[in-house]
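One chain comes next, on its own, written as structure tokens: the form predicted alone.
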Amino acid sequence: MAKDPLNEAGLHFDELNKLRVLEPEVAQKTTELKEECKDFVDKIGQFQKIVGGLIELVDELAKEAETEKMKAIGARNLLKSVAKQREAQQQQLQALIAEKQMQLERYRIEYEALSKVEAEQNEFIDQFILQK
């Protein structure tokens, strides 16, 4: 086969008989690579959208977790506070019980003393009546 002077000069004809600088195979592979790159860029864009959505979801979940954590801390502190209040109230009630028991003991002693005085006075009255 005779050498084509155009091929030697680096010029080629494509399937539409247009004059090209690249060989048809190289042009076809370049077009295929361009399509693959476009698909790759599209897939990367989709991946970025998915990752962006995932990041937003994770951020939202983190905020919710932080909110629940703060609620739990608040509830725990409230529970501790209520426990301390109950303990203080229990101590106050125990002190009140001790005070009332002491008062009861005083009243019992006073009652016994008054009962003795009454008995003595009744005896005195009985003796006084008998002497008349």
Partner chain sequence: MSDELRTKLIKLKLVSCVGWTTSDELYSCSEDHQILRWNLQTSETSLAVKLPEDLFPIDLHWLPKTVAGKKQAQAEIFVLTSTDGKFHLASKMGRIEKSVEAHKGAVLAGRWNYDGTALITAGEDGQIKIWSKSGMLRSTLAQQGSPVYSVAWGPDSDKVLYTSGRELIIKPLQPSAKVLQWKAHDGIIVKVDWNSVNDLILSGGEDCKYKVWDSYGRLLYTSSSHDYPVTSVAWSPDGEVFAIGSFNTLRLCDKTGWSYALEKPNTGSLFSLAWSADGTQLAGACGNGHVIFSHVVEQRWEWRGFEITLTKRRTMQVRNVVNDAVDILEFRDRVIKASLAHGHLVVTTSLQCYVYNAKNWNTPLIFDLKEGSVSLIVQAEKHFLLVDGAGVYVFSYEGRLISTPRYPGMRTDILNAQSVSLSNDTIAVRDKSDEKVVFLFDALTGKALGDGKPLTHKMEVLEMALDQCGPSSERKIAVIDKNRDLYLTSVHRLNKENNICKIGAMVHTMQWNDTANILCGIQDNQFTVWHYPSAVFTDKDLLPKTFCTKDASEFSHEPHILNYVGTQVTVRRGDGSLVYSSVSPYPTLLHEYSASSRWEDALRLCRFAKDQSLWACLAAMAMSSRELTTAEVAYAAIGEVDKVQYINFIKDLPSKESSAAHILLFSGHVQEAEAVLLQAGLVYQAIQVHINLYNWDRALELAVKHKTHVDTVLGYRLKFLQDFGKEETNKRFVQYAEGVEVDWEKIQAKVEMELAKEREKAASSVRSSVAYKR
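Could you drop in the structure for the form predicted together with its partner chain? We only have the form predicted alone so far.
Next comes a single chain, given without company.
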């Protein structure tokens, strides 16, 4: 093939017969590369977005986990204090029971005394009737 003098001068014609400095092949590859680069940038952008979302999600999760943790600690403490509260309540009720028991004992004594009086009076009535 005969050498194109233009080629030697570094000038080429493309398919549209436009004068080019670069070889058409190279030019094509460059274009392809450009395209690929663009693609790549797009993808990286997308990836970043996805990762950002992920991080946000994880953060949220972390937050939730934290609150849950606090809740758990609170609940645990509450549980502990409930035991104490119950103890205090029990103590109070115990005191009230003791008080009522004392009152009951007083009533028991009163009842006994009254029963005794009743027995005495019955005896008296019997005696009275007998003597008559």
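Residue numbers count along the first chain shown, from 1. Superpose the two forms; the largest set of C-alphas matching within 1.5 Å is the rigid core. Source: prediction; values computed, not measured.
Comparing the chain between the two forms, the rigid parts pivot at a hinge, and of the candidates Val58, Ala72, Gln85, Lys34 the one placed there is Gln85. Here the chain acts as two rigid units, and between the two forms the smaller unit rotates by 35°.
Superposed on the core, the two forms differ at Arg108, whose C-alpha moves 10.1 Å between the two forms.
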